[in-house]
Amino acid sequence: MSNELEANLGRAAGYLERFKAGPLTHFIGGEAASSTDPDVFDNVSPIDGSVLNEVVSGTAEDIDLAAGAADAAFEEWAGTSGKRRREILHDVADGIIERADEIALLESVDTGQPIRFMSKAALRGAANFRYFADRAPEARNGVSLPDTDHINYTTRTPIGPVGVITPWNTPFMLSTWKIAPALASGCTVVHKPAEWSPITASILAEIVQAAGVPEGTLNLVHGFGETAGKSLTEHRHIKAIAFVGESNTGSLIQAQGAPTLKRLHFELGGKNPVIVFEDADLDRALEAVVFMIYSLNGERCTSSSRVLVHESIYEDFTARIAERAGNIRVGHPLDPSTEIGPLIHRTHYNNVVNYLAIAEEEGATVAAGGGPATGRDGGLYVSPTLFTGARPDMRIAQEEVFGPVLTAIAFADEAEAVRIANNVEYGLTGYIWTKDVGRAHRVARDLEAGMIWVNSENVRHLGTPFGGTKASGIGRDGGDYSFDFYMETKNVSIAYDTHTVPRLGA
């Protein structure tokens, strides 16, 4: 064992302890909350499959609790000026970097993710505070419309309290994605974090509170997404929702709720192509291609799970692909050295290991790993695995597999490359790698996918609109799109004296 492995483990253990004093609980109104059944879940770690702490199993009867919380705190939320949203989000991000080692940490152990991305991740959650903090004094700001006879202008105002569902891939980072700017447009929250990774939603809920936020302006409830989720879908007083996870899950909170005319936002699932041309810078198409599906465990809506590659050079290139897959050090993820860390979930795990045997029955040519990492008993490991050989109808180049699976599909040209990339329910990003201009901006603009990088991987800057199209989502975040989604658009018309009033019955 490393010494930096031990200290992190030591770390980890010491910030875990008060964590398993206790069932982990709701944060309702300002402060810790029991849950009104006293039924518990076990968090089980996906390293060893011990159990790091339990966790307060919410119901409807919660959810009503933390959403009168919301509704009520609403008012003086909304009312708080711009300016001083903006001091207090900027107060919480300082709290998320006081805290950031815990939260690396305990993510990491919490999710199995490796610990040189998650060392990141409240960096990353304290960015996306800060973003929004200094937004905030002008959120509410419209525009002018003049015409004839009248001066139009707009305004925005918080649409009420909302709903916040997000993922057990990066909890933390994407938890904050979504909450600071529900806070910065005046909004009060109900989170409901996913119940495979529960722990750093509680941290966040203590940074927010000590920040001086008003109680109830941001409330939690820990829970299943068929009792706790479902109900605040269906509640009354949540004006929207904002959902991170699958496609399926999307269309269920779609339906509920639907009688009570709820804005929703989903970020869903994706298949997404990554397109190796020819002419591609080769070397750098490499680094870019195995970081996006072998990097977080390849548990992220954006990998690039198909790589599709030019027959002229697929044989070449996909054995690069492989060699790299074969190097990818898979291990302990609080060890800095290691590159993939283990899946999330027993139930997770079976089904990325499921598809593994698929590919075989559908053909497919393993050519780099295909099955449960050697030398580690007792966690939900996967060796970064290639497929080769694959057609576009086969499963693994249709499903989403969400691990560390790479499919590599071969295209004669541009026409055949952008039908494949296409043919798919999803529609979430798309990945291209060429050096010619005017091919990239026709397969940029052919593609059918809410984001596209061209001659990268996937950089995220907070001012673009991010989500996707088909079954890849709803509505878009980031900069001014978040705040379209979390506010009302109020259009004020005002007369000149020279608009002529229509007469009847003079």
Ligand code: NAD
Contents of the next structure:
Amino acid sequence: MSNELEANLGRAAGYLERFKAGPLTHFIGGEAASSTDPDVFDNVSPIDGSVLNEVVSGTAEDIDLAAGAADAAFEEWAGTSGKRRREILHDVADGIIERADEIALLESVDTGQPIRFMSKAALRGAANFRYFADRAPEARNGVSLPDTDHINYTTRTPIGPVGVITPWNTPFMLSTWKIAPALASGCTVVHKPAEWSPITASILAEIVQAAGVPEGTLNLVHGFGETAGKSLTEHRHIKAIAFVGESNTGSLIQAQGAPTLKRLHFELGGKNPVIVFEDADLDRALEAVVFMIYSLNGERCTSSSRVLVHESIYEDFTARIAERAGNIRVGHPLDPSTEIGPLIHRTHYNNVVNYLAIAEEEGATVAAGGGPATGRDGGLYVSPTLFTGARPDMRIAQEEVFGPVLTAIAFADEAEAVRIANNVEYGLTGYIWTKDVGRAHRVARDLEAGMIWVNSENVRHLGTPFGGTKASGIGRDGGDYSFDFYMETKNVSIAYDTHTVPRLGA
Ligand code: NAD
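Take the protein just shown as the form predicted alone and give its structure as the form predicted in complex with nicotinamide-adenine-dinucleotide (NAD).
Below is the entire complex, every chain and molecule, led by the chain shown above.
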């Protein structure tokens, strides 16, 4: 065991101690709250199957209390000046930085994501708060639209209490990506985090409260999707739901939210293509292809899980990917040298391993990995896997596996590459590698996806629109797009008294 791993294990155990002392509680109206249901559930380690801690299980009554607290706090928080909201949200970012080590280590232990990525995810959480803090004073801004006889201007006001429902893959980062703009807008929030990775949501609630928001501004209800999550989407006080998760869950939420006419923003699944043309800088393309499927355990919505390679370079390029995949270090997530850790949960692990069997049945060739990682007993470790010789209609070329599993498909020309890329239900991201400028623009235009990167892996700019098309999502966030979701726009039209008012019955 390396010294660094030993040190990380020691600090993680220290941070976990208080969460082991009693079940993780909800956070309602500014304080820790137990559940109306005495039942608790176990939060299980992906590393060795041990119980990390217990968690209270949210009920419809708990959601009602949290939504009531968010509703009661709304007037005060929405009426807090943008300047003050800016200060408070920067204090949240400071609080995250102060606890970054704790957040990174516990996130890593809770999700199985390697510490090399989770330390950055904690810092990115702070960056999300700073970005939206700086924009809080302008959140209400609108536009001026003068016409011949009228001047129109728009204003924005926060929509009300909102629900935020997040998944388990990078839970802290994703929670901050939703909660920061909601709070910057002046909305109050009820957060329902994923049941498989609940710990850092509780830390975030503590940090936000300590930064000085009115009680009830951020509420947290732990528990399961079918109970706590469902009740949140149905609650009459909750005006909008920001949801990140699976496409099927998005469909359920759309139906659940229909009777109360919820505004919805969905960030859903993906089966994203990376297209490598023969004229690309193949060394840089290789780094990006390997990074975008094998980082974050492949449990990443924007992962490029299909690599489409021009037939003239297919054999050579896929051999290079296979070599890299074979060298990737699978190991304990707290070891700084680890590149792939254990998958989050036994159910998800079984699902990923099942896809490996399906791929072989369908006739794909295992060029790397293809099964559980050897020598790592007790944990949910999968070898970084590459399937070659895949056809576009195979299930591993169509369905989201959400693990370190890459499917390589050859194409003959640009038109075929675009056809294969678009021939899936999803449309979140697309990655294009070519030095031909015209081709880069043509393919970027023709790909059905919300976000395209040319000659790059996923590098984020927080002001750009983030979101997907088709089964990958509804709506965009990032920059002002987030404010549009969390706020209502009002148009005010004022006459210059120059137009003729129509007369009836004169
Ligand atoms: P999931 O849909 O199973 O769960 C997400 C959240 O929804 C959890 O908190 C869960 O408890 C809750 N939930 C489940 N059923 C619900 C219901 N009926 N009503 C209300 N809430 C309910 O997703 P997951 O397995 O946790 O996450 C993985 C998925 O998330 C993948 O498909 C991945 O692509 C997607 N994802 C998308 C993005 C993006 O930005 N597009 C980012 C990260 C993850």
